[in-house]
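One chain comes next, on its own, written out as structure tokens in the form predicted on its own.
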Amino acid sequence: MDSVSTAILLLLLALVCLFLTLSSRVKGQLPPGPRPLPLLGNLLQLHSQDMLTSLTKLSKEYGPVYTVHLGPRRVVVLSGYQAVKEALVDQGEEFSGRGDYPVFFNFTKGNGIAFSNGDRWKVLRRFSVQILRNFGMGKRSIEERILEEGNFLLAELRKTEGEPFDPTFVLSRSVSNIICSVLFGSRFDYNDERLLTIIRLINDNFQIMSSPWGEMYNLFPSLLGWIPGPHRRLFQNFGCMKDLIALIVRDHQASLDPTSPRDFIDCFLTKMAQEKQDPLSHFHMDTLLMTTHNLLFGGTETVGTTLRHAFLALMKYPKVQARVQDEIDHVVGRARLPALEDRAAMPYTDAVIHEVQRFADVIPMNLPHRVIRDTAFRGFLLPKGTDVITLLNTVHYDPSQFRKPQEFNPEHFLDASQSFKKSPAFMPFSAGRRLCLGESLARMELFLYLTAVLQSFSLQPLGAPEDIDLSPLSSGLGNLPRPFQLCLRAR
């Protein structure tokens, strides 16, 4: 072996020793976990095809709080209702940072409301909450938009005339139109090329991010950046979406009246103009584009995916579907569409929707959090900047909170008198400081859409109900339902 090779070998050995020394030093403060390999981390204990199952399995070995290395990145994992609640709710401020998520960071560079941190995040969230409220979020005015859009959806569904069809696209177009009307000032016609492009890009990216390719990119972003695969399409899609939003923003700039804002974009542009001379302002064009994208993505995919899960569950359990329809007929009748004020008188329907969200668990691993200061937690010390994964799946399937968590059972949300019963372990929108901005809108949409469809139609599977598979197609960023078709029988 020549001297150069010897020197390289000694250098590599030194780096390995340094890595192990630093790793063991940090572990003295962090929770225990599997011993990582240099660079690879705990890759041997993790399976990118099913990261959720791998992390849940490790929690059974190391407890509800443990440390794992996703490639070279060290994170703390929290499992079960009690641990997640203590972090996100009881110590919400300390855990309020947004952790690293390479798939999104490659696009956002830490910008926008969902993936920013510090003062930028606080300012953007406060501004966005106020503007969304001004444009009806959680109010009667947004309910009227949803009811209007529900009528358009029902018209599209009638066109199926009882023939088999895949509901994915029609649901996505309708749901997306609600957040589009808030962001852009008006809904799109269902054949508008802009809406079709938005749906295609968002659906495609959600599928890739929920696939093994998306998980592998999050483990080794530098390496995967050089390897061909579907993950490369992620960033092409992100770029196309950014360009589409930029075109809409330019149209807004040309017709902006600061005294009469039409939508979220107008309000943001006005704020940009007001703070143009402030070097510390967080209101810039790229921030507008990223924040609009974050809201559009979140307001389109999760509700549409949840409705598809609901359709599958209601077809698999026709008695549940029939009981919801009986409650709709009794409380609402057929002369008008269901309204939000009906929900209080429809405990079974409310319980079914909550059980769909719990059972489907659309975002099973949550978006990563980060501690914003050195944080004492359950006898450990998490250094400032430590990324934290909160396994919402283990919250929604915690046997201490739900009697039979592996079963789809609306009784999880009903008390002995069949009144609706809340559960503190219901966290489909996360919890604490990073609670989903659109929670109130999503809850309204799920109730109004599902009751409107079931008031007019019965959902019919193409095969036997007992053969319907409710297990997800993939579990990465999201739990995607398996592709299916159904028939709608007019009631």
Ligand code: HEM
The other form holds:
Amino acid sequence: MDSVSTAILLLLLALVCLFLTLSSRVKGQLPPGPRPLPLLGNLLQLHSQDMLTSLTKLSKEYGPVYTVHLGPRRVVVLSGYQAVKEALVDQGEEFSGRGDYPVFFNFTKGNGIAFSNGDRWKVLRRFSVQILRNFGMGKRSIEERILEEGNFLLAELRKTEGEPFDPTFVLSRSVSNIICSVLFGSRFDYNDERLLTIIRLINDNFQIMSSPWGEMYNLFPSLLGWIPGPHRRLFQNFGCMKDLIALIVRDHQASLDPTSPRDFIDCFLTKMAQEKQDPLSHFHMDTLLMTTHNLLFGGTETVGTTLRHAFLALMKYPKVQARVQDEIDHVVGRARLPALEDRAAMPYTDAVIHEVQRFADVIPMNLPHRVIRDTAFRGFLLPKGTDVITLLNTVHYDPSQFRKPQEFNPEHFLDASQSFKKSPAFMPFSAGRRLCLGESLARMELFLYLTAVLQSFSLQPLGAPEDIDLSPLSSGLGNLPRPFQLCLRAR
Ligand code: HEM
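Right, the form predicted on its own is done, so what does the form predicted in complex with the ligand look like?
Complete assembly follows, chain above in first position.
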């Protein structure tokens, strides 16, 4: 070996040593976890068909704060109420970044609210909250829209005439129409091709993201990009959705009157025009399309899925269903639809809805977070940019917070005098700076829809109630209920 080759070899050796020293120093400040393999990470300890169980199992071994390698990505996992609350609530600012989530990120490219970071996220979130509020979110005017839509839903349900049916589609159409009316200015007719397409695309993507394919894509996005499978449909569906929203935006542009905005899109277009000269503005076509997509996606599938879980639980526990109906009859009667102001007088119904959300645990692993600066946490130092998974499932099933977490039991949200009792570990909408932006709308929809349905109908399973399986069909982004049919008996 000549002297030049020796020098290169020595230099390479020195660089490798330096890299190992630096990386072990960084690792030394991170929580412990299973030893990763190069490139594969902790693939051997993780099962993409049940990532939640794998991560929960590791927390039993390594504690409530540990490090895991999802493929080549290093992530810190938090489990149990205490650790998740300390991060999202007590150190909310530090943990407010959005972590990598390839199934979404490869479509949104960091535009929109849900998958952006830094100034862009702050500006778009503040703007969207303000506009949604102006259009009535959390106020009486949105209640009126929900009640109107509830009436359309009841009319559809009456058409089933006691025959068995799958409620997925009819619920999604109705729920989606509420957010559509805020975004696009008016509700769609239930047979409108655009509404049917929106629901089909969102439903399909939520299913793929909640399947092993979705989880696998999140682990190895570049590799999976080359492999055929249903995950490829994700991006076709996203593309179709984007085209559909772009078409609606174009219609709005043609008839825009900035002095009298009709909906969210008009407000966004007006803001775009105001900031046209600002090269740093966050208001442009891509952020408009992605923000609208985030609201549509967030506002459709989560509420529809929760309602399906609720139907299943109410059929499995007919006594719970009957007690909710008694409360409705007692507080509201049959002459008018239930309204939000009835909720305070309906502690049992409120407790049942909370218990459905806790037990169903619709987004079990939350969306990934990221620390926005070097962050001291429980004796460790998480370097800026570290992705963090907060297992909401382990909060909702934390035995230190709920007496019998594995049981569906509305008593979890009732005190000794049967008044409604809040729980700090109720986090289906997450907590802290990234708290779900649609929480107040979703809570209104769940209460008004469920009480309207139970006021008019009893839900009846096709088989024996005790045979109903409440465990999710698959779990990934979402906990999907098993498919089912039911019959409605008019009361
Ligand atoms: C039962 C219904 C719902 C559930 C369980 C739910 C759950 C969640 C969760 C767990 C997150 C992630 C929070 C985090 O990163 O810490 C989230 C974020 C979000 N949700 Fe919801 N959601 C629901 C309904 C809605 C509705 C109706 C809308 C639309 C109006 C919506 C829009 C959003 C948006 C835009 C974000 C991103 C917030 C951000 O990154 O700043 N969600 N939701």
